[in-house]
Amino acid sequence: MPNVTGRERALLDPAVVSRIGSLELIARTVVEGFFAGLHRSPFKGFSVEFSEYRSYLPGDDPSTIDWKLYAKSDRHYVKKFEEETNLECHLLLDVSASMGYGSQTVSKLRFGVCLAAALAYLMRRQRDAVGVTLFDDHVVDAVPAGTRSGQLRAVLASLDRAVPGARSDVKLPLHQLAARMNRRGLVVLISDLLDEPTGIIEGLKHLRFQGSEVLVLQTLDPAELTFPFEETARFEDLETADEVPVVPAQVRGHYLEQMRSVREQYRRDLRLAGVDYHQLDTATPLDTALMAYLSTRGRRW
């Protein structure tokens, strides 16, 4: 991971970097700290020109190795010309009633547009096509991939104009993007995943047999995760307005050995399937997303 500085760790903070005024004010913060802490990290000269190398395979040429960038970090590397690194990347952000939960700062819809934003700036500066799809039980609004100008102006528009919808049908965008991909590319999936997984794990599966690379971004409420309530109340579904009395007390240990075993799911299903899969809290520090991209991104043929 980047070696971060404290100030770094505070743009990377999403609960900070939700509060900086534009979008793109947003992303270009998070990725320039990112790649500030990048620099001192083993990966120093590879974060630069990122999209010039990728790790080395074996039957690669040895003589593509550059041997400068293994004195610094100890890794093999190759480097790799422009037009075989250019990529055509998906950005899939949920947007259903589900997402607009928060019980701290940040909302898991808020932490999902942050960084997607800060993504799509990365894959932009590395001159990768971007496109991004919002999706609740339909899709609502779609920027196809692209590289014109003003590519990343429209992606951060179209997400910029996000907010909590309907249902949550997650399999759908999968399978759709599937039928009209017609190049391999990178597929980044922003999604709570609280929705049948079994139709979820079969859409991913689909993009990975189109021959894409699958990067699954689980993101969950740290409430979610822990289960902290205490006092008796109603809790309702958000997306179907639903209303249950709850007594935290009597039911605490039976849903978190429920979301334990989705989440364990989701993480054998997706590995079994060579998708990638991290669970994220929107506590997380946003760097922890961006490296995850940069390793799911550099391992691409």
Given for the second form:
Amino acid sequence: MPNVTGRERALLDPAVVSRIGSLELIARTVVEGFFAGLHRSPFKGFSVEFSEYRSYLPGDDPSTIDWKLYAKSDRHYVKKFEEETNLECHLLLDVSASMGYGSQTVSKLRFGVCLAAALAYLMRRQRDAVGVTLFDDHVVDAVPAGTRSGQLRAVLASLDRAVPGARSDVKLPLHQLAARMNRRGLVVLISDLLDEPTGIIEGLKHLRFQGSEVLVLQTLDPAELTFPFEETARFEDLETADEVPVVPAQVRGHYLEQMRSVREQYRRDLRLAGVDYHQLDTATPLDTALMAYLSTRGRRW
Amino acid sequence: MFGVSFLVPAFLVGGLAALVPVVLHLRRRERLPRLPFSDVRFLRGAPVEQARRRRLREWLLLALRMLALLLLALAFARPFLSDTVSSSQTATVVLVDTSFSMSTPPQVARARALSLEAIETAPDGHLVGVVAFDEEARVVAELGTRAAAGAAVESVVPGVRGTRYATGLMAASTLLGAGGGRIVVVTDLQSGGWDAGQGHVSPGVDVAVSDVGTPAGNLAVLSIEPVPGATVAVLFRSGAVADEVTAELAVDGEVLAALALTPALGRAEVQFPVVLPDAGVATVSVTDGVGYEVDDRRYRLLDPPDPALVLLVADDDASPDEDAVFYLQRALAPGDGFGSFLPQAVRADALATRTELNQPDGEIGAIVLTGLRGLGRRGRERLAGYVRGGGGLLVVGGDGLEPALLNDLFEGDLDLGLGEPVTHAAPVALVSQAPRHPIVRGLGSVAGALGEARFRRTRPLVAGSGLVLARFGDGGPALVEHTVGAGRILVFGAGLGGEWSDFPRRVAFVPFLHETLRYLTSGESSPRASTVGDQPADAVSQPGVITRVDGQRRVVVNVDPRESDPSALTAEQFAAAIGTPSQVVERQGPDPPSTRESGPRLWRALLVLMLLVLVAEGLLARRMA
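Next block: the form predicted together with the partner chain, after the form predicted on its own:
The next block holds the full complex; its first chain is the one shown before.
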């Protein structure tokens, strides 16, 4: 885990980060704060490649000699190439109505947006091609993965426009993305996964079949994990507007059991499918998600 | 079968209180705060069985509370079981008029068709019954199937009696019972049918009318009256009849005269130049061809009336009123076998053995009491019982009467107020009073002749609660009428012997005595003529001559002349004559609550049941808390 100070940890706190107006600033703050705590991390130096020239030394691969520079300077320099990444990162952010739920200062959607922004920033810093897709029951907005100079800004602008939408249908964008991807890449799904697990898992398997690595970051609200309610109330579904009169004391046990069962199903089935699965809640510092990403990336590339 | 009715149905409104738990439930439900949540799938589907069980319990709890309130309202409404089928369900009764004003063939056919139509068009689910009525009502078909009612209608035929709507409506309403329903009256709407009084139906009963219609015209014979040298028949014509009809007068079947005539509208007299004989049955008949057949003939009995037996009671020894008895006998029976009375002198002690006295409606028409001595306890009891039972008694205040014995006759129930004899220095006359009284009215112009009589002695009379019919010239009551039980007592304040007055020798004496005794025997004399409706329903089926039980006396029976007038009401007028429900309740004199609720006390059972429900509700609520 990153060894972060109190100030750095504050920069990774979703509640603090979410109060920063600029999404780009948020991303930078998070990522820089994250890397500030990585000095003793085993990931030190990873993917930080600089192109440079040095004098040819015996033993160097002659193919690395920059002949153009030799023509100009008549001296042999070995060209240290920028590492040309062929990793295509796709961020899938669920913007369905249920993601708008937040029992505390940060909704699941805001948390997801911050997380996606930080990941995009991190990906660009690693010279990865990054794209983003916002979806609920259909694709709301999409920025294809790319490496051009304004790519990060385009991704962040797309994320900045995210608002809670309609019902979620996770499997649909998964299948669409799988059909569209022509290169193996990394897909990061940020969603509460409050949908039919079977369809979601099938979609993720589709991506895996295409050769992509998949990281699933299930984002939940602490209230969804603990069901802390006490008063009898009519619970209104944010997606369907259905209302259910509930006596919390009567349903808490069964609800938590159902939630645990679903999460366990995701954990089990996604592991079998080769998908990395992490569960986050909106009170979780964002470095956990970044660490999960780097762990996945580092394991495969 | 039983149905449930309510003694105080207004309390059923209290049943609306059962809605209170529902309203509270809904209002409380509305106040539940709304809480947005990401996904209620696990809430709705999570504790499925528990939620269902709890919801079931909540509904059960609500139902128990509503049931408790309903039971309370029902208990206060005081339900009781009524013994009619219809009390618990709606029914239709077809009320068919079978008076003889419904007897023309077109009316019979139409009445049958309308009755069957009423049966067929009865609302779905109705039980149907049939009641026939004229002057009496008969349930022809109890509430049941339409087929049974239709079959019963086929057997309904008009009779010879008059119309009494009130009787029919009462019977139909009774058949419907407390549950109410619908009455369809199949009738000709004859206006005379309401003469006997207003009709009433129970609350909740609707009355509809199916008009059969009236014949084009009718000609009826209303009466036969002998006049000097001739016989007059009174006819009544309504509507159009044949231009010329024949009226025949016959006696014992032998036609004595026949007249061709054109009757005028309304009442008309037809005079036959025939003097009726002293015995036999005279008949006048006409043929109108279009109207009711049964009123085309009328009967009159010519036989002399049977004399009424009058007991003349005197003392047991040499009566001081021997003259009185003599005068009485001569006045009441002027010749052998002639007259309306059959006087029989008896001694007072003989009354103890006259068992006929136990039958006030038996042979003895009246008793004239001139003396009491010798009348023992048994005789007094029989005489008092005779009077109380409806007999007539004339007390002649002669010498043979002792006021103390007389007042003892009715054991203090009645003081006849007869005093000791008083001799007048100047004889006093007799003056009639109460000119409308049957006795005085019967005397007619002879009443004035009473003043010719001179009374030297009289007995003072205290009328008390009695009615003074005549007074002496000094103003004292002379003839006072009392009633005791069902009987009549006339007290005359003087003797009839020669030493009292010259009254027996005056012209007014015989008429006075006859009218007095005719009045006393009026309830006793056998009827010589009657209408069909006066006879027991099973005794006379047709007008004509019947012979009474004794095998000697004959009685003629005619139809009710009011029924011969086919004047009809409109349906609105008919409906207006039916009392409103509130009147019905009062007029019919609803059974007192204790009687109507004489069955099982259902309200107690309901209260007990309510308590049990509340206990169950408490247990359930405690378990859910």
